[in-house]
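One chain follows as structure tokens, the form predicted on its own.
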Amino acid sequence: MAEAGIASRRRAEEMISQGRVKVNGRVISKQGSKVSADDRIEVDGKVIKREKKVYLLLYKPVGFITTVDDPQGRKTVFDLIKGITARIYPVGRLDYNTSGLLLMTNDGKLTFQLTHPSFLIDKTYQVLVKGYPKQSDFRQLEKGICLEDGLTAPAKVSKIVRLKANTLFNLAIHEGRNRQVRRMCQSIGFPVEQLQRIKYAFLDLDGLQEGEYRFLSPAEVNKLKKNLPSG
């Protein structure tokens, strides 16, 4: 049901419990029931079909939020996506003031695998901080920062450039905590001035301008899935 775009997995479980789902004409109430591509599945009397999988890479600008809608009326990343009828969702989030690479898809299984920290998918950010961190500060970022929600996993710092009043560097992490990079840098005393996600696994922003997007090629999708657990 999630793959057909009918509802989220949690909502689908509720609909099953409510007796609104039939498989081959029989009401099912057991969670996790197995079905095949040949089975006829109905929700509220309507036959459902699996949505075609869509995999999209967006160059998110600053000033857009990563949700379907916003009670405050701010622009969302969906305002940048035109002509796509599939119910796609962001893979993780980028906050309002962060730009860069955002994956979007209707493949729930892949989304879970890409966002779960145990699967060690690197996300690389270009970070501009105020001031000049020392090597000991960068080593602390790499070792792990104790935040209010726990110790961060080891990170990777690279391409450090000293500017007039700031420092620019790349930071790769595989977690996805809320505002994690900003909080890590604030913790060592160097607040973030600008933040951009420049890579997700092997994918980058090459060929895109802010606000533009492209579809992943079958080869890119296969490469994303290749080394992920099959469970």
Contents of the next structure:
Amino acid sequence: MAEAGIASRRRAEEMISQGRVKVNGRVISKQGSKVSADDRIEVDGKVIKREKKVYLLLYKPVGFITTVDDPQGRKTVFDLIKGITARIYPVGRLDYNTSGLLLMTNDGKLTFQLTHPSFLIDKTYQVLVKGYPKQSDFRQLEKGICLEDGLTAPAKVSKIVRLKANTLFNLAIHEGRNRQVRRMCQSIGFPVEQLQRIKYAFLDLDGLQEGEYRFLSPAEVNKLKKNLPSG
Ligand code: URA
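What would the structure be for the form predicted together with uracil (URA), rather than the form predicted on its own?
Every component of the complex follows; first up is the chain already shown.
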């Protein structure tokens, strides 16, 4: 169901365990039951029409959250997507104060695979920190930082630029823990002042202004899917 864009994986699991889902007229109870394109899926007695897969690359500005709605009433990335009826969801998250590249899709299978920790997809962030980290600090970021949820995996620092009171650099990581880059920099004593995701695998923000999005080409989608673990 998540693959077909019917609901997020978690929602789909809930609906299955509540006995609300039928495949070809029979209630299913097993999570992860396989269905094919010809199978008839019903939720609460209503036949589900499958959506065409949609893949968007959004240049998220600061000041938008990446959840569907916000109890605090803040703007969400869905406010930036106009005229798309497919139920798309962000692939992972970017903080409210982080800008940059955010993929959105109704392809639940691809989302699951791209956000699975075993899939080592590189995400590159342009980081502006307060102060001047030394080479040894950058080496520490690369080797791994001990955070409260464990040691971070090896990362890569590049393009270091010293500014008046700050330092700008690129940090490529392949994990996706909550507020990971901010926590890594904070823990070596250099708080992040600005953060932007500039690359996701081979995709970048070229040609987009903040708040704009574009569709991925079929070749880009195929390239993303290539080398994914089967799942
Ligand atoms: N790391 C962070 O700290 N924040 C993000 O939004 C993404 C990665």
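Not measured: the values here are computed from a predicted model. Numbering follows the first chain given and starts at 1. Take the two forms, superpose them, and find the largest set of C-alpha atoms that agree within 1.5 Å; that set is the rigid core.
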After a core superposition, would you say M15 shifts its C-alpha by at least 2 Å between the two forms?
yes
